[in-house]
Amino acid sequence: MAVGIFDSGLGGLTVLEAAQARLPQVDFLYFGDSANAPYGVRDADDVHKLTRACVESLWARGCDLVILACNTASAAALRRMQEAGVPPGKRVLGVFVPLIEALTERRWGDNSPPREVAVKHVALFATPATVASRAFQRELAFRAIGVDVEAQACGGVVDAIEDGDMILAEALVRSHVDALKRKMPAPEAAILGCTHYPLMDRTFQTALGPDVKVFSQADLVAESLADYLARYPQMAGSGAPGYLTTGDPARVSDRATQFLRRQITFRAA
């Protein structure tokens, strides 16, 4: 059995690692669309088309439940896929839900009117496509009022991470944090709205300062997944675990091994 985890490239490995630590009894099949990464600079229709094709591939491989471990895909494709209809016995879930649950301190099923929450000034760091979608702000507005969200499109960060150039990635993060602070000098919380960004969480925290609470998605998504599978154990699926990529398996394996500091071997999708 295996739960599918999809990302445009390698960023979703942060979610996978947290999920494996939280759910050691569950197998996972990871699918990275590295041949088409990054998604963050593509338009919404393109992201939807690519995401749907990859998710359908995971469904066909026996993954009844697929997690979109990609904020851009969650922002641009998830709602359209759900509205178009999901095959019986299949589910696809995004990564915004656990983040907003944590920020607003209310469960997703809580449909009471929006209310004030403790955090008033939030910095959102995300890809250009996620920022343009305003999906995070839209979902947050259903649950909270009085929250000022300042979004910063972090161009180049995902490309640098995918290329293994962490020095460039760190420099870009510092530059983007500086740009955000010019618009919002004193954020109370920061959302790392891309699953690549936990690889740079220390750089974000250092640049933001110790008084800013940084919300990183991996552990939040893993905990939410554990809760979901406890309620719906049949969604663990029947597929075989492993790592798939649309890119060059040897190159992607090298990058993944570098990121997670353990041997990761990808197969061609």
The other form holds:
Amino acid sequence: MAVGIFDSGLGGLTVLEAAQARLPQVDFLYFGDSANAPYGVRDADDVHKLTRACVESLWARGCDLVILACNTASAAALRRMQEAGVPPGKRVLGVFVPLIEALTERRWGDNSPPREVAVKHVALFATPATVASRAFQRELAFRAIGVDVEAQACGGVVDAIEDGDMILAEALVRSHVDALKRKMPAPEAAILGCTHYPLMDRTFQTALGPDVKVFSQADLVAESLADYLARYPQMAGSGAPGYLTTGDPARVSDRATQFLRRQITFRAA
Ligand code: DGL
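Here we have the form predicted alone; I need the corresponding form predicted in complex with D-glutamic acid.
Time for the whole complex; same chain goes first.
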């Protein structure tokens, strides 16, 4: 049994890497649905159906706890899956809440009413599906009042990253930041609301300027996972770690090795 980490493709590796660094004693089974990536241009029903099938596959492989290391899946599928009920002893968690807790300076499980927070102007960069879902704004409204969120749907960035075309990805990030700044000239904080984007974090920070605090999910999710496993240690396991893909294992392994700068070998799911 190992903790399952799911993403549409390679983006969740940013979360996996942080989780491995924070929890070296825990085994992880990574699942990338590369054959169907990107999810960010699909409709919510489609994302829900694909996500559900992959999570069920991870549960069936002995992962009692699955992390949706994908904002698009978290936005479109998590609530539906939890409301439909998960099998006994299984859990699925998303990546929004740790990010929003950091932005609103709340502790895990703080269910007090929403209150004013220091940051008032927030730029959200995410996939078109995540932006359309408004899930981030909904979760934020449960915790904070008076925060102005301007969302920028970053079309094309995930495809470029999955294709390994980092020059195109950089050009697209710069143009999406420009578009955001036309709508909100002086954001105080920026949320990288897609797990692929930490691979471009320097480009985001440079384009946004040094005064903008860029929140990226990997470390925040790893910290929340550590907190969760300290409370529910039976959800962590040992054995059967690895990397699974619905895409071409050789191609996906090459890209992953390039991103993480260490040998990563995917097997066919
Ligand atoms: N990395 C994913 C996310 O966090 C999904 C990207 C995609 O497949 O479009 O949203």
